[in-house]
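The form predicted alone is given below as one chain in structure tokens.
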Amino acid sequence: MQLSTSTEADDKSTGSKKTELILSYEEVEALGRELDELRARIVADLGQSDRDYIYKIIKAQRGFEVAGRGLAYLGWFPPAWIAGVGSLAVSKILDNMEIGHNVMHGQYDWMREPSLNSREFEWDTVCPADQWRHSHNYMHHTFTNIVGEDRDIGYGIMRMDRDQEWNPYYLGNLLYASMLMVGFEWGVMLHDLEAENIVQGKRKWTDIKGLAKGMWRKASKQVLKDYIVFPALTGPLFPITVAGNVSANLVRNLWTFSIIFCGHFPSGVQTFTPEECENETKGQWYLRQMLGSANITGTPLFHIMSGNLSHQIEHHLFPDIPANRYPEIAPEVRAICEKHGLPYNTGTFSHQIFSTWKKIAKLSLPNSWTEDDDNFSVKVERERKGVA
């Protein structure tokens, strides 16, 4: 196997020079060979420990949304209001990221429990499970990290990559990106519909009539609940209920943006063209879901709370593999790229969300404007040598 390395100037707009990495095609399939063997031997250790998990987190769940719904009652004392608001948006914290992300990835199907089911499951958000399924599941997780295809780069509304053509619109990044994670929930449940595409005229009201009338299902179901029926139980408290209920959801969007963001979007994360990627073999697939994710360090409760997406790299390479899994696979991850000389992208919290802040900041700019933080890359030999 072959393993070389350049410096060019790559940057004709800055004159920044960048390191590129070229890795062989085989070495790359043999990096494949050896994460296709990590999967198995975790596959087949699967069992009661990872049930007891995911039944641990349910109960818990359960157990903080009904405290911050009791605490309700007592809304009229402040501390009381704080501790319910808490409770409840952890409880909103642990539905979405460790229990319904992870459910409907299928890292439970396994378990053949109906409740469990990726299919089946419906989350405590307003995105109707279906299409995120969609979105989420198929279109992000197929694509990562592709720019024009993964529409999670930008989320059809922002500039998250040098490679999207400025326009003045992008002087806006920052405050679009600040409205998206105060409403991330209903930031996800559009983003099937694909706002840019139907701006642009590509896309009819046939085209998403379907779409809208889910979302308005689901939506409806979720602003009923929150905001009132429960406040409706507490009486004369309802307006303090309803104040609660949104800070809970609120807390959750700040909280699952700003995770979700600190995963593909810190200085280092690497993005791909199409043309990079066609006939992508498995080997090739692997690597570019190392190079386009990007881990945050932290506690076990502070994976837990990230839905183990803190460990973005190892998800992106077994999505569906129980999120409980990630902290004992991750070490062995970061030696397969060590081994190869991949870089494994991983930093605390504050240091990833302050690099993806800035990333956003940078791109609203033109890149003549700016430099590009981002010096070393990594390349494949897409054909086997010898072979035409």
Given for the second form:
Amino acid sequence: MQLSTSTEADDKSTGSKKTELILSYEEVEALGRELDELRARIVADLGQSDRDYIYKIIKAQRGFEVAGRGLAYLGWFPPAWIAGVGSLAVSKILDNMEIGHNVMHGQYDWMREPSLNSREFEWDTVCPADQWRHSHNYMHHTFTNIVGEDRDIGYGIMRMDRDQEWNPYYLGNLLYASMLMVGFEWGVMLHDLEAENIVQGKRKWTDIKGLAKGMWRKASKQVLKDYIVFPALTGPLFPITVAGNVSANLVRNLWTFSIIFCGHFPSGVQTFTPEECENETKGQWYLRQMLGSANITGTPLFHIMSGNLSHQIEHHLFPDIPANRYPEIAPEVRAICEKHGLPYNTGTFSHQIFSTWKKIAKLSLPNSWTEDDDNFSVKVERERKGVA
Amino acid sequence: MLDRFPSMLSSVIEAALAPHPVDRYLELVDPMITWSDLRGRVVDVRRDTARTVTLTLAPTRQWTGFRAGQYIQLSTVIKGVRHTRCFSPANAECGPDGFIELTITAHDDGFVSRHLRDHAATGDVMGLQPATGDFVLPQQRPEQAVFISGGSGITPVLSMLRTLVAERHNGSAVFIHYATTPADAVYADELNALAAANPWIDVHTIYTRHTDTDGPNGHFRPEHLTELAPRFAQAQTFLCGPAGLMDAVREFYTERDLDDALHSEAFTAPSVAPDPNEPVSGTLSFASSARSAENDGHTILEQAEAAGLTPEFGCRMGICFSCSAVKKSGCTRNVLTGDVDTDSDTHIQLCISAPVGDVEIDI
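Pass me the form predicted together with the partner chain as well; I've looked at the form predicted alone already.
Below, the chain from earlier opens the complete complex, with every other chain and molecule after it.
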């Protein structure tokens, strides 16, 4: 590896210094082999304890759900209402994050349990599972942090990277992010429509007919359940139960948005150009996943409640390894990073979320008005050198 | 109004628990209380021979019974993984309120059968699929029947014989069973008891690797039938056993132009992984598009595309699971890890799986 410091032409306006770490082709391939070995070791070890783990989480989720729905009958008593909202929110967070997100990544496909198969699973949110598997598992996880290809960079509505061209629309960056946070499940649902491409005429209305139908089918069931069936089951408490269910969904939205945005947008996370990623080797793909993701430190309970997306780096390296294994893998991944002189982006929740919102705020302005916080970047020699 | 109440109640429950099926809640309380899943609880375990275990299962209310000769799919969890295999009940055919008796022979390379032989216990709950299969007694019971079985192929034909007994059959039956040695003759006592209690039943057990007997021994020979069941030409014959026995008996019937009177079912031995280092061979069949291709060693996704199919795909590197599909049968190799998978009816990722030998994939 070699380090170089340069004042990049792009950043002349701000005069910021950029330090570049350049890894040789062979070094990146060695990194890839180390990660492949780590992966093989974990996969070979999967078994009953991983099965027990996911069923334990499912049992807890169902417990919170039943408690939350049950407490709705005491909704006239404010402390009970609050406890009910809390229980239901916890249930939905577990369902979406530690269960749904991970099961749909194929993390538990090896168990051959039809109810936990990535293609059959459906989750407790308005976004249909099949559409999410496309926008998330395929688009986001294949093209992670490639500006212009990974649609999770700004979800088509925000400016989340200095390489995205600024225009006055982005003055509303903070507002768009806040709106997305409040209605996150709906934002996730609409994600696969690529609405901005329709507005720009790059996508035809006919392309989205099938998607819209799927959304309608899924969202209507979710709305029926949370805002009609369960409230009706509480009889005269109908409006109070609706308010409770709206609140639980809101809490879930705020939390999932916050965790997910900490995964790729705190300072120090690197983005890539499509040219940099052409004909990537597996080692180069691994490296991009590492540099493009950020972790959050916390207690075991915090990791479970974040669906282990607090181990975003490990998740992006091994999206189909059961999430309960990420904590045990993390020290090894970190050691591999350190060995190669690579950054391992992690921090407390408050640090990462503050850093994320700061970035959202700064990117609402043109680059020339703000300073680039990220003054360290890693480059790869794309070709093998010295081949006789 | 009142009669519509149960269906109204069930739609409210299903709407309330959506998107998760009701059973995903019930199974956490008691796996035998099911809304729509069919399961069975082991109520009796017998180990009559060193290689077999006989399980009696009490099924949940979704069970609709079986016809003698049919098979069911049984699934059980081993080291965290659910494995499914087909077995034929051995008891007399019965309706929804009956038990299911399964005799499972532990083959040397039978991962599931060995596990069940060693570990199955009363109280275990197993997954079940409804009985299926065309190898059954005709509705008009044959006046004369010949049953021929080999090894674990005894279960469907024993079920047929027991059904005839239960129905107080008015005819005759010859039962010829091939076992390797007397120690392997599972159900020998039952067969002898059936023959003793029912003069119309004639039972013969032939040992293929044991010569110390009065009657014939060794593998199937025409004399076995001509001597033990001389009226075979007038009878309906029901045959189930290993490939060698099946082929020999079929040849015997074909030579005598009696194909129509022979009903058979092969029980498939667990597939053995072909050597992945051998040159690629076999046929890749695409089940739901009724097409096939000569295996050229590429991944299944590439071969499907070359054959003109357009299966869903995403990353083409094994991370996104967009292309996962059900492998009906055959052996595949994970091109990233080299691991081989010989199980049937499992989800595999098309973009990183290459067929080894014949493979049938549901795309």
